[in-house]
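As a starting point, one isolated chain is supplied in structure tokens, in the form predicted alone.
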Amino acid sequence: MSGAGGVGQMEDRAIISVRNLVKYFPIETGFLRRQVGVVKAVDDVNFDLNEGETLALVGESGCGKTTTSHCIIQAQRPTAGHVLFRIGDSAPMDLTQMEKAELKAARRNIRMIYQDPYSSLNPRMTLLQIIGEPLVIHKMVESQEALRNKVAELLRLVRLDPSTMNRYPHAFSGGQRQRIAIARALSLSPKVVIADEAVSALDVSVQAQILNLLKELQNQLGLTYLFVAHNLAVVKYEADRVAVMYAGKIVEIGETEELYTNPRHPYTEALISAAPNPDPDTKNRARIVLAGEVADPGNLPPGCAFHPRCRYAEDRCRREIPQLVEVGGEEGPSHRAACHFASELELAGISGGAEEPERERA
């Protein structure tokens, strides 16, 4: 399989190293189809998922948090970057630089579990079909038998009477399908499962039990997840580490404790204050409103993208386009923020308010 060479080092405990990556769309016009400009959807990211870990990547919809997955595993081809994917002591892989054969083999390692359970399982297959298709396609099991013994052990495995897998899709509720599609990213025993809004479309009541049931997941199959989503609520119960993504760039990362008390992106901040809490102690803090719309990453301003929306910018801000730097202390877990006032601004975290800020407003 292609190496990684001359694209950087890997951390030691990293499973997947995303280096410099950058996915645009061209913005065509005319007859003949003249692209006139470039939609922005994945600009410069770089960040590592380590073995064994949830790292939630979260933002609103169109920060690109979804075509970040997809350019993992390669459902999309990235403009330029590099994701680097490395087994145990293996050599790194970079997926952008594999053949489609290759890219074959190494997907058996990386699944994916989609938003939306009732289109993501095809309606003219059964539970046998749904699930015991990669197997079949990557040749894992000899015989019919085989196939129904292993889709029966894989429905157990979530919860699900094996005597269903016979049935289609439309027997099932909304969570039993999500447990189905989780069913059909463990058929090939992954390392690393992508998880892509995987609870947004159901039942609040469903939601935590998916949540409960992807974690008892992964600590029995010593699982590594990359989990999208928007809701921060769910998010500071599910990941160890948490990326936020603003118009295509990572504006902050961190474990998931520090970044929730103290947040060091103003949009962090935001997305943090509204965020539901059942805490009593904090219940009443101050949510802060975003004037303005999501930056559009087919025209983004310059400097800071998220300045005209941010209650601290100033003039710099509107010119320089700030770096994700480390902001926490240098005996502390690693915290970055792209803000040119980071270490500067007193952020409201999960113990804090959402006062007016002490900078001057621009």
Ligand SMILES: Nc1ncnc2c1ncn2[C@@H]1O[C@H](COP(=O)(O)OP(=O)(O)O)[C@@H](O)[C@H]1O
Given for the second form:
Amino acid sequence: MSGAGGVGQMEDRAIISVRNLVKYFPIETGFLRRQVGVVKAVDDVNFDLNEGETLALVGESGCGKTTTSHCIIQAQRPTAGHVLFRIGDSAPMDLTQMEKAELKAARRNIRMIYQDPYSSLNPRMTLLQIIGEPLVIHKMVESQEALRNKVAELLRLVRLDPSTMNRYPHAFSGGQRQRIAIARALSLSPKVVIADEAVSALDVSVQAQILNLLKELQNQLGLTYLFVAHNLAVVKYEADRVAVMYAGKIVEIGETEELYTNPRHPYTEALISAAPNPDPDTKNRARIVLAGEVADPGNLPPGCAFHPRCRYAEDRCRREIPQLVEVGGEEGPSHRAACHFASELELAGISGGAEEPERERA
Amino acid sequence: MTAQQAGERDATSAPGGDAAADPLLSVRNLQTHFFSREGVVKAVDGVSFDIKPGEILGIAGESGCGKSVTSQSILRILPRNGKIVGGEILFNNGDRTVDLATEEADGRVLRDIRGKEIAMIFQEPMTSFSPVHTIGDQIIETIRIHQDVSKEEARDQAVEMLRRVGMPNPVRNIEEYTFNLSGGMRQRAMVALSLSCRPKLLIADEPTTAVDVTIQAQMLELLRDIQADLGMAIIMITHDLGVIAELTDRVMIMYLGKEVEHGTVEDVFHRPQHPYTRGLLASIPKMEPGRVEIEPIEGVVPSPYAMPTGCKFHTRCPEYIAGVCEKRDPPLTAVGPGHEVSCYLYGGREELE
Amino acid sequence: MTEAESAARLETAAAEEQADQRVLVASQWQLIRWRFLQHKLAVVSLAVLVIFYLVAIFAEFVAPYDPYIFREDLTLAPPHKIRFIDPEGRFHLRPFIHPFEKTLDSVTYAAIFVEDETVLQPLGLFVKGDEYKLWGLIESDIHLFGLQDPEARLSLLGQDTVGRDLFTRIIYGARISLTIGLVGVAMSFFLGILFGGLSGYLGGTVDMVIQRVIESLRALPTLPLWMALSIALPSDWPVVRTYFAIVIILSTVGWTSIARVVRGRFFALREEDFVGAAELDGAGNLRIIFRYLLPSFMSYIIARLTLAIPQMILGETALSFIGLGLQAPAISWGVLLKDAQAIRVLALSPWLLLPTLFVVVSILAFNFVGDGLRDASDPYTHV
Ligand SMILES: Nc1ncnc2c1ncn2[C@@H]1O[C@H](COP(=O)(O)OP(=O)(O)O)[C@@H](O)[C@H]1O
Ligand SMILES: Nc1ncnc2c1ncn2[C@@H]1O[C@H](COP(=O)(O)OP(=O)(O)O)[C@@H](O)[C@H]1O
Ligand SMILES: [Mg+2]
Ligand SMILES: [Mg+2]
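Based on the form predicted alone presented above, generate the structure block for the form predicted in complex with the named molecule.
Now the complete complex, all chains and molecules, led by this one.
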């Protein structure tokens, strides 16, 4: 087993600790694949995923959410850094140092759900084969009979009819497919599930079903979620804690309620402000509309990567890269932000909230 | 009141538009079907709405409910296997009213209207542009097809339009190709192209669906500004009720090719009547402090090849009335001024007997 | 009923309605078959091809004569008219012909064949005729059809320049012409999957080298390349050896497109989430290749291959026609057409061009079948 001596310790409640995670992709051109630059997809990311919680990773596309989750599960090997994983009271293991066979065992406990329910299921396999595949590979079932029973149980768990197990994915709608993907992820009784935009491609009514299903399963099975998403309203509903990413770095991380009502990074403030609110009363609210576009991780501006779009930017921001530092109070839960002026700025979060308008009938 | 009659209802006040004005576009009981090997898909099956000059109308609903097909029907740019099988699309073209539903799809009338009077923007900006021509060339060409102006004048107009949509350097941007632009700039260029002839109506089909929230916010702000500036009417098609609430004056909610509810955004969002509308609104988590609850609509959207009878929503409806809802299409019923619902909870049951 | 149960009930009720049960549990190949069967032209073409191949397989039995036995008296005889009504106006249930009588044109000395209306020679099924050994194994002299008189000759599609039966020779020619496409394609398939797979799976330098080779091969114009290669074939090689040499020549180019497709699909599929998910499930390389990658593009490759066969058939025909492919005594459609090169022949004996018809029909049939397969091969695009 790969020990994790000396690479930093894990917090008490953490099941996964990400330490100084870095993933660079070379930019190559031409016939000879000359390297002309580097995409800093993930650049020195640190966080702990606590047992039983849902931690959301939010940010605009290209900010490194998927790369981070791939580096955690070692679907992509990180350029540097460590991913510590611990079950119960056992010693932490460093996933980044593991060989294939060890990883195979560790990955039984860390499973993944993908965004696109159409490409994440092999159209040539039946539900029984898809959901049963991990069980067969890990030799968790003795007989075909046991496999069928286990798959039926999993299908019931995600509220699908077990009698459909001989069907192919094409017979199911997007929301049902996502349930199938969840059943596959749960087949090995994992501790951690990484859901990479698992509800982003779904229609709202179906998205709500899956969000609730994930919550129920978490309560029922004691799962820990890393919930990758870009929709702030969904994250607000689903997550206990939120990490906001921008250009490969975490710019703010804290408890959901605290982060939404009292953001400490100008980017978080802008994201919250930009999220369209399904309430026409807020139509004329003052919005922060960020100019320009997301920083290109292949060509980052100097200093704080957000400074070209930041309305509070000053000289220091153009020179110095801000560190992710504690901004919460002494006793409260941790709230950290990477902004030079985090403690000085008065930033607006989600506000008072119009009272739930009564829904009378005509 | 039946759907057809509903079409003839008198114009009730629309906040954004001129209440007294005649509708710019009046869609009456539109039916557009697709004929394929697997069967007939009634993609749009009896949709009626009006839009007045300068008004912003939202069309919302989950994917596959027929939003895009409605807009393609208006411009008559349907895929080859799609046909308008019924209804009228009356467009008030200055001095006379034309029925776009019966005109030749590539005849004179539609060619004159398309791009000049009614313009469209899409989810993917690249579909609007040819990769081998500069942005300027395409805008100038569009202007010169529809207006009798010299090349220089057209060029000036193009630069002006690019400036209006917030392109950083219009004089230089006009020489650029779309693939050189970033995603947000492409969106802006697309808006500039579509507005180059000052259309009376702009149809935007999910223009913000593929972009990030910050770019979406830019886009919505741009549409708001440019609408205030140029005063055209906008049909905003989206599945995102947040976008509808942020931008539109009135909204039509669709489900499986049918109009289920229709009214001012305030009415529909604060006093939703149809169980589907209520369900949709309850499915979206709110951005409010404190604990938020959501309540999903149960079940799945039926396949377009196996549509339920009667009210299309009855298979998922929590307030389904056995023996009523599956019988016939519920008619549109007024539940308030300019607020109509197609649901037997609010009337229309008499007609069943 | 709990909420969960009611949700499950709703889900299945709705799923039930989505399509009939058959489709729900249909595997990939069943879906492909259903979609293919909807493609009328492809189905008809497939039937035509099946008949062609059956005839080619049982050529000795189906052909009424021996392809090498010639009748000098019938040199360049035209096709017979198959008749049911005799000169007295009586109807015969059994079709018959009048044998030819050869005379010479008094001015040009060209042979003229006139039907001898006094003689009726009836056709029959399972008639005795030239002896043959089916596949070199089964000895027999029974032919599927022919004239009941074994001495007379039925000229169904005319006779060739030395008085051999053209219909017989077309059937024997089908053997080579139709199989050369199959064998050539099998060869391309093998090479294509091998090199495409290596390229796509290993990537890096191997990929680059293979891609450059493919590009160079594809940069050369096909027909001149084939010609250049076949000029190098010694003309005294036996038929079988020439046959295989030609197959190899024809597949020099064919495999490259398959290899490209395989490589492209490999790359694309490795990006698919379900392959990534299988890797995370702990599936090994072989499992991934055989359970996830190959099944995903096999149907597509088969469709591609079907579309590649006509090119090979044409290639053989073209090479043999210009004398660089197979040579007499081998019989292929190209060899037969070589006989039709002279203008004089075209004018006086147009039936010698009939092999072209068979080439065209089989090529069209392969194209239609290929189109049908291609449309059906990805049954998940629509559902
Ligand atoms: N295999 C790769 N090669 C090169 N660049 C990559 C690769 N994968 C991701 N990137 C780049 O890394 C950045 C982060 O990507 P990703 O993690 O997918 O972002 P997100 O999931 O937040 O949208 C992007 O700029 C993307 O273009
Ligand atoms: N070319 C087509 N052939 C058959 N059905 C189509 C075609 N285009 C759209 N449809 C069907 O029409 C319905 C409405 O589609 P659309 O208007 O695109 O939905 P949306 O509301 O998501 O824009 C869907 O059920 C879709 O499957
Ligand atoms: Mg991603
Ligand atoms: Mg659409």
